[in-house]
Amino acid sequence: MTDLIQKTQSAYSYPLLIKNLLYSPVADNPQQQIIYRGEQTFSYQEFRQRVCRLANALSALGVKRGDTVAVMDWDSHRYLECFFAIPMIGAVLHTVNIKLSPEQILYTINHAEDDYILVNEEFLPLIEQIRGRIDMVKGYMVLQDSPKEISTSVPLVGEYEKLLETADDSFDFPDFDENTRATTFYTTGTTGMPKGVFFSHRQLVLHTLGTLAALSSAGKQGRFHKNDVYMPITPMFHVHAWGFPYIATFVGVKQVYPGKYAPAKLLQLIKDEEVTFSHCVPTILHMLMNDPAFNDLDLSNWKVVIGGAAMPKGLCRLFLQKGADIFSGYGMSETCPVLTLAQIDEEDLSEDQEVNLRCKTGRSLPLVDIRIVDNDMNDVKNDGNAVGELVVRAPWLTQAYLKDKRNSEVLWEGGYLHTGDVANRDARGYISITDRIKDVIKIGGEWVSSLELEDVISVHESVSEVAVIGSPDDKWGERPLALVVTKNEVTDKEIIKHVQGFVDKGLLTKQALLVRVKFVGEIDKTSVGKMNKKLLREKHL
């Protein structure tokens, strides 16, 4: 029997928390650069004093372990330092979707039982509207990028700069279980109130390692390291904005953090700051293409992770066209969120199969134990053919939703987190997402994957996006109802034809040819970018 191992009464276990990501960007690096909008520069070294300085201005508040603190904020260095001193203390930070409605803002304050929240001036009349039915919040600090006189009902504790300035650069951040919650924020899915998960500075740790050994350990392609110049284009309330603030501080690469978002200040800022890796949904990249600079910026240094919806192969192609390297990523809410990266190691592909492994969902990060299943939990064959659902397990899963045993126990059902996604894997390891249990298109009998049809029509020249969801019908029971916005006039005939090319090639069964397509000005999205289907359903149904 092999016996524990023993340790001296004087050893240190080494927790691992979130303070430990300071170490040694902080010490090894200090004149390293953080910016805001290209207007205010920190040094790490002035990073840390200022974590320190809020960890002692929250503590003069009477901010202790256990307690939640929200933060309402676009992406800021402000934002990266809640990221810190909130739980370094043993508070939970609760990230707070400013994208919600009202009423679900309200729902997730009071749910989470904030006792402080930290709010953006911009913010102020929301609260000011829903104040009067907020349970549990003691105080509200207020956030602004430039200091001047507010007139507000809301009781405010300080301005945060002013509370930095009076606060000291120094504390001494104790050791408690890693166990211990450090993160809450809620779901954004389109059914019912949000849902809250949360993570502990153990899980929020092992993401960070995790995510950057998949990263660092690439060859050439998707490869992120310490000369690289990081921005989040992804909202810091979104899962830690993908957990990838944890990751650049911990590498110690100079930072960049935009606010709130426009597309001219985004390209501007990647041209200025020479910004080499970033991260966003589908949406963000449209918005991009459509500013008058894009077509004038050099990309050919930029890195992108695509997430959160499945990226358009017409997409990718675009933007590697622009010398990008841009590749898939996957997760949810749920998972922290990093579970693959579409990385590349082959070589002397074509520009096709290159274009159609990075729109893959990729390959399972390390420590990521990931299974497509069927309904009895059985592993479907590796073939890229066979589908089931994506299960998985992985250190940084949440564990349950908070306060919520029902939802709990069917998202663990069977020992594995159930994403909901129906998938395959092909002998290699790459896994793709063929779509959304609930997405799935049933014709006749047979299953047609919504997202493979979008990225079909996405590649017509004239197609800007496309959303296609499941319309009822008589005969087929479904039939796939292609929701498109155009660049350039085209009739839905031309769209069917182009989708016939594919079935021709036996790249779609024929069931896609039953497609009826709807020109639309728009497409609904929720509140992080994500296709709205549900909205669409009830819209166009």
Ligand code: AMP
The other form holds:
Amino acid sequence: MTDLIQKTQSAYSYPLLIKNLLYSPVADNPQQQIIYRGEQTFSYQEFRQRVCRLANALSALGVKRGDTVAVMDWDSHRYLECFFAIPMIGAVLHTVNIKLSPEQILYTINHAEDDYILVNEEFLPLIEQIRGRIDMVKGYMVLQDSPKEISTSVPLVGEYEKLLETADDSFDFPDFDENTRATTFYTTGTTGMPKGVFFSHRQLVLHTLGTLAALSSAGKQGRFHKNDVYMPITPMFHVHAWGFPYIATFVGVKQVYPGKYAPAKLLQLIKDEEVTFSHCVPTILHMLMNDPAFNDLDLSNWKVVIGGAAMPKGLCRLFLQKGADIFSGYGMSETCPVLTLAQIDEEDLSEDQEVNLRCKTGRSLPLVDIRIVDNDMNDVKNDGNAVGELVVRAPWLTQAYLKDKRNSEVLWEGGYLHTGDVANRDARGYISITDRIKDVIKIGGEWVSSLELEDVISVHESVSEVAVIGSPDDKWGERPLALVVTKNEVTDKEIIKHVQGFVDKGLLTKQALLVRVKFVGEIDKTSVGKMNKKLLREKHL
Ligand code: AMP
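Having displayed the form predicted alone, please output the structure of the form predicted in complex with the ligand.
Shown next: the complete complex, the earlier chain at its head.
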């Protein structure tokens, strides 16, 4: 038996390390471009050299294997360099969510035990505010778009560009165990302090390959390929910008990093750099739509994955009419993140059928084992109706919450990662998330989906945005409250009549008619632009 597994002395058992993602793109297309805000351009060859320079600069500062290096920056070529250089020297990249409150940022820096922080000069005042309470950080490196004198009480070890300039442009990145931790960051949950998740080299490489396999095997639309031009519109601190910077680099496409998100700048970059592939949360699309430059923009070459929250049908229809190839993706901080994509294989679908499929949560990626289960972990029927919790196994799920045994055990109860999402799956494998477990509205014992009701109300022509929450009710236990931002004048009766139309067609349960409507000026959002239902409940109930 042992004979069968013998190997030679010199065989190389290739570890799945992030450095290996760089071999082919740099070798095949060294002149391909990486662009920052339309202002600076780097070739892949230069990018590779800058990764080496950064590795040398960090090593010279004393960063060693196992250290944690935090980054606080807008989406930039520098951030992409950190995505590679920091894990490639065996350190852990902590992508700090700069949209959290100062207290939460302080908590994450101390909890992750950051050793060094690379900080954009814009966030130095924030560091000044919390520095007295930061535990372990040994050095701060400042990041600037253009070098100028800075006055700050933060003791800086140097400026990024200057340190790179004097560093050597080659580095012999070592091999090590592929299970070494590569990244860490914190969930943006709305309850309690953020929870840390973490991913290994192996997990990030497999996530890159798995997501790319799904994207590149798409039958009809939503395909990512070598001629695409990629620009993230999900921040790089949020779940590795959904892993796409690794995928884009691996494929060797032109990449565009937009800096701090401003709608006019994003639209200008899409146009000038001929961006063909992006991803974002629905809120960002709202921002883009409201910019004056939007109307004249040709989006017929733009593919965009919408995730982080369900895509409202009204929004999908509007972008399809603009020519964009818009479709859903799903995942969470705990899952690296991508688990599903809503791609279409069939030809000759009506616009309504297209919109329905694109707004579904999608089908599982290769290697992803998704189950929809009841409270006893029994699978519910794949009939497109029966709902249960979505639980999952995949090679790229966080194995625990950082230093949090109790929550880790709850997360992985029964050997599957519990997403806390309620979903159904149809016979073709399309999953639809109908709610978060904690957001489901329980009307007289029946579970009513807040997302479905939001979806219906969102397509009313006078509605700009809507959030539905459950409000306590003596008779029913709970009934839905729709918080509505309007585009033009409309009454609550008109909205309820619109809901009635869907109930009459059998598309919504009649319990939905218990909805009450409240007009509001805005819908509160979390740090990553999702509806903050906890805050909405606090404010409006
Ligand atoms: P986060 O960890 O902040 O990325 O949030 C993850 C959560 O966002 C998931 O558990 C879902 O509740 C929600 N989510 C992400 N993508 C989708 C989607 N396509 N449709 C509905 N909900 C989504």
